[in-house]
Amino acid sequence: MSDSGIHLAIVGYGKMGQAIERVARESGHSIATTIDPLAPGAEHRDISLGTLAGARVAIEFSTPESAAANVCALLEAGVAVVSGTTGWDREMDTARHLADERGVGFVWAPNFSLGVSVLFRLVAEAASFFAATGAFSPWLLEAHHDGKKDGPSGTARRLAQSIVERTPGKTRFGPAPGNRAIDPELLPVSWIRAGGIPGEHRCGWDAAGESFEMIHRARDRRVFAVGAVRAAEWLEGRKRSCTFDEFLDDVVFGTREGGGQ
């Protein structure tokens, strides 16, 4: 990151985008532009070289329907992208290939909260330990505000996949059926949409005589904004698609050496 901060574009100027703007300015970065086709306060409605106004990195929190087009347009323009939009998994590989082809930085994560970053690691470890006992059954519950469009959340999907991969006999995850017993191969995942809940994720394992839970609650969407801005600082100057784990290892846990471009 340069001493003068990063010239940032914010794509998606809802509550999350506005939180990112506040955190970015507090961190010494400048806002080149805000882009959103619907938000009243956004400076521009679409992405172009003109509307990007010289931004070097864009932070994209939009909608599942528009994320792929937004990210690809930014990468085509040579602007590195931090994306936190969930629900567009099928198009993710296209964006990653484009970033590598164009030599432009790109990182996506379902959740930029630093607490959830730790949760990802702990759940993976716990799933392996409980699987080794052969006595515990896993489950997952998440809750978000009633405006969230995808379910389960991207964070829940990542957690669920991690548990499935480490639990013998589990082959998939999804909602429990309403009219019959749960298939033993299914990891049951439930979700709640109500009010203004910023985000809550619960992973649990239950046995005959005991139970174990891990819970992360976000009390303010600012925590996601802080993580996204840190990711933008880390991504500047990188010239390829990067993984969220690379960001975590470099910036949060400090376990990687180098961290190539």
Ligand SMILES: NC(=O)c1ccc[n+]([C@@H]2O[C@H](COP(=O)([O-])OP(=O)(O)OC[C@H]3O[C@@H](n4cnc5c(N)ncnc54)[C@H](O)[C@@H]3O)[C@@H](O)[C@H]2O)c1
The other form holds:
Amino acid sequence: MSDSGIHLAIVGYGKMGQAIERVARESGHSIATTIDPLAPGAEHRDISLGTLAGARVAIEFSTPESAAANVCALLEAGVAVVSGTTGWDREMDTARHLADERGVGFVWAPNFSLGVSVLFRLVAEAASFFAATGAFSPWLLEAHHDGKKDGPSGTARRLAQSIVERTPGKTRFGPAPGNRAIDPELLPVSWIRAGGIPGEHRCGWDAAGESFEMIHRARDRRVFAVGAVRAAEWLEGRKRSCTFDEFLDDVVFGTREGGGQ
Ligand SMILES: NC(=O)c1ccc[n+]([C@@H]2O[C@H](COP(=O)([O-])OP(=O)(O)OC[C@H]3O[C@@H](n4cnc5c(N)ncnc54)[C@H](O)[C@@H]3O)[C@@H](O)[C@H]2O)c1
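With the form predicted alone already on screen, would you show the form predicted together with the ligand?
First the chain shown before, then all remaining chains and molecules of the complex.
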């Protein structure tokens, strides 16, 4: 963390926004503002230069419907953005272009936990190995709390895309049809919504006589908040759209040189 701490805006003050506020304060940062049109505890209802109150970086965890507009409004206001909202992939390129055009930092990740960051890399390798055997069929299952608004999760989508890209014969992912055999080109992805599950992702490969699985379970959503706050510390002063892999390589895995602005 920087000595002085960052003046942060929290946009979306639901379960994640409140966890981020706690972790940010514990890490020595100050909260310039909390913005959420519905949450009773939020200080402001919408984003403006006034309600941003001098924040240098915003952490945005809202809803799939509101994330693109929030992120673009923050970038237009010159505030760097860490976004963790899932389910707005189709509008992501607009936000990335805007960040580059305006020279403002932006990073998004579907999952800020360290364990899932490792899982992404292991699954990419495993998918290549299993593809080389020509004997295994991949599958994916994720589980989240019953309030989650998108499915499959952004994390599952990224894992699935990574497996499809590395598995000859697979061209797409999605739910298995309930009334017929699975098209061999489909990577089946299933999801469960129940209770308060913070997040579980299970990737498997199955062959005649053997099976293999990798599982990540988030037991506490604080792990996502810690990752998002660390990403905000890293993003401060960067003036372009960055990838979460750059953050991981610079800060967590230490495999990149420099890092660049
Ligand atoms: N990237 C990660 O590591 C990670 C981890 C957990 C959750 N998530 C994602 O983060 C998002 C939020 O998750 P949550 O558990 O906090 O959900 P939540 O339902 O508890 O909170 C969402 C909040 O967004 C608010 N909101 C609605 N419209 C808004 C707008 N226009 N501007 C600002 N806020 C608005 C709602 O009032 C609510 O308070 C979801 O998309 C979820 O999938 C990502």
